[in-house]
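Next up: a single chain in structure tokens, the form predicted alone.
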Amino acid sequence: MEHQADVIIIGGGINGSSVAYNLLHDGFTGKVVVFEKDKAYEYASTPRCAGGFRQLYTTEVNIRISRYSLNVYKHFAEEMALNGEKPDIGFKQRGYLFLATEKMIPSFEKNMAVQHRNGVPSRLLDSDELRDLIPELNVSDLAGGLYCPESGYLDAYSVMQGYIKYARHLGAEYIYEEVSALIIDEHDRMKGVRLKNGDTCAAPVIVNCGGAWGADLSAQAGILFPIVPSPRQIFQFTCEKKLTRHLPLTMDPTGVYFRHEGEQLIAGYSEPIRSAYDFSWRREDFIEHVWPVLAGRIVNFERLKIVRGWAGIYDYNTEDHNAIIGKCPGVEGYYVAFGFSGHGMQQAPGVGKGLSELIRTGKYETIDLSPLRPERFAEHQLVVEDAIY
């Protein structure tokens, strides 16, 4: 083996870097090496995400992760400052809002009860309260909305860079090379990784945070997960007449969402799942699927101009649409954190803390992530989350 480490992390995006940071910050003294194939992070999922942060989940494990992550993001600048320089993650706590038709209200009431049990200050807004929040909103077909004022949106790229810088400061080594294979010995123990350039690196612990690419890498070693790469487009635009106030991240009943991005706006929609690594964006998809909903919901959006668009890749869990986190059964020393299905950025602080504890101590202490364990599929213990888009 050309290189040696105590822990190898595959994928240097927000989750991989959170794991590296938390391991070292929590007292791990071994050598941590992070392999990331995209040095510029040009096609990484983190900087291509919509940046939404919410607590309006319907399962306790997701809510608890978000509660933990909220506290981290609120204090991120102070806690991650280096040499007096604070990372600005642009966390705008302007709220997260699910608009609801009459048919949706009973399920929202049920979901709100779960959220309240776990400390989330969500509440149901009536039509008048919706108009107070967004004066230009068309509420003619709405019965209300589920709203959490603590949530909002942030700059995921800046969070990732904050984790990278601090992890390096604590001793993590980042190597910008692609991992091409996992190396497993005859006793089903992790031995290391092989790189695309032919080099190898030995380590007894491998943490796969490579998203859909990581699931493909795992499959090459015969370790299968129900994950496919699914593209999601985001469109940035301006409107001729500005809104009265900045928006919460707002989810329409159709699956179209929108929020402010500085003084401009971004929007996307719940695209059909298709297995592909496709980074193209199509103006016609905005015109066909997004614009009619926007224009019908807010009159200001009838006249708008597309500024640009992009696409990122969901590591989409086809079984229950939730993250797969923890120690992989059958292979000693193999841990995974992928399959987030679009909410990896939101959960990164909690995921990093949880895996740090699991690797160092053998158990979860701060948040019990065991419901998201890899073996839940074989055990028929799926975590069914209603609020996945």
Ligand SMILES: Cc1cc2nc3c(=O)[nH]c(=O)nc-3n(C[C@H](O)[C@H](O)[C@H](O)COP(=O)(O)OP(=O)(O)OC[C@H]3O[C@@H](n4cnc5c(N)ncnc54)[C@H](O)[C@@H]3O)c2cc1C
The other form holds:
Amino acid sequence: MEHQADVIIIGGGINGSSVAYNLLHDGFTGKVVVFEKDKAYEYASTPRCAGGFRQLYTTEVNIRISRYSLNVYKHFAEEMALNGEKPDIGFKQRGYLFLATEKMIPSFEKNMAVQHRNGVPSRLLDSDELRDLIPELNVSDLAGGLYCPESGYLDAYSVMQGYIKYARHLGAEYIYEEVSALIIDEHDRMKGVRLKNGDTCAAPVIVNCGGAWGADLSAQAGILFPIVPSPRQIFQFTCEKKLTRHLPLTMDPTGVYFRHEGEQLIAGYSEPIRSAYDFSWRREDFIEHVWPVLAGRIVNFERLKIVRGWAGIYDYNTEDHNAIIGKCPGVEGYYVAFGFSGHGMQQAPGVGKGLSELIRTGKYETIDLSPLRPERFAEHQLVVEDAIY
Ligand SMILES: Cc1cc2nc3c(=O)[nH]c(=O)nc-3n(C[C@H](O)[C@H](O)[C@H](O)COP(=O)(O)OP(=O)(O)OC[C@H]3O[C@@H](n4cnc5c(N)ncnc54)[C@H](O)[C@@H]3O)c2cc1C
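For comparison with the form predicted alone, produce the structure of the form predicted in complex with the ligand.
What follows is the entire complex, opening with the chain shown before.
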């Protein structure tokens, strides 16, 4: 084969680059090669995401990943500084807020108990407290909201670049070529990958971090995952009358969410799942699905101007809407981290740490990611997360 490595990572997005960084930072001395087909990251999900970070999950594994990742993001600038240059990931800990109708309160109370058991300082706010947080909020149909002040939003592209730069500094090689096939020998062991340009690269360990494209590549080798690529849009807008305070990332009971982006705002909604690589965005969708909710929730949003929009792709796990992380049974040396279903940006630090440990030592030490193992589908051990939109 033309190239050789000890570990190949397919996909140099936030998760692939976090795996590369963590492996080398944790002392792995082998050669790590990252293949990335989209050098400008034009279509990768990471730069197209909403940057939301939350701990308001309902499963322990997702909360554990968030707790770990929160700590990393809080100290990212210092810990990822290179040659005195600190990456600015713009982490705004303005809180994460799920607004609740009367009907939603009992399940939010149940979720809060799980969160408290795992160290998350979530609180149920009443209408007055909601209005303290967002003075312009229409609370007439709300019974309260579940709030976590430590969470918020950040710049996913800068996190990704921080990981890439540091991984390269530690010796990872980034090759901007598309992997067209996995090479598996007759004993079901990973041998390497074939590239679109015809070259091959040998390695005993392959980590598939190919995002919305990862499961397709795997399927070509006959290794199937319940993941479809599903498009999601984001709309950026301004409003004539500025809000009194900067917003937490706020999730309306309808699934419409909004937050500040600088002094402007962005919003998105829970779109129906459809399997497509469609990067177009439609003004009409904003007008039909998002604007009425925004205008009903905050009076300032009755008069607004769309600045731009974009779409990205969720790697959507159709079975339990959670990441699939770990070693694949049946093929020695094959690891995956995909299926994030819209919350993979915030999980990247924990994913990288976990896979670094699994690959180097054969077990998880810092965070137990085993509930997200690929074999959970065959074992009927789904990880059902209620709070996914
Ligand atoms: C509109 C939208 C909003 C979102 N909002 C949030 C949010 O608020 N919070 C959150 O945590 N998450 C959010 N997400 C999800 C988040 O963006 C993803 O879960 C996360 O970015 C996944 O990172 P990744 O590195 O796994 O994938 P990606 O960033 O997609 O990276 C995968 C990379 O693999 C490369 N690749 C794929 N196949 C190959 C191949 N065969 N050969 C070589 N390279 C290959 C691709 O080019 C790509 O660069 C959102 C997503 C979208 C679309």
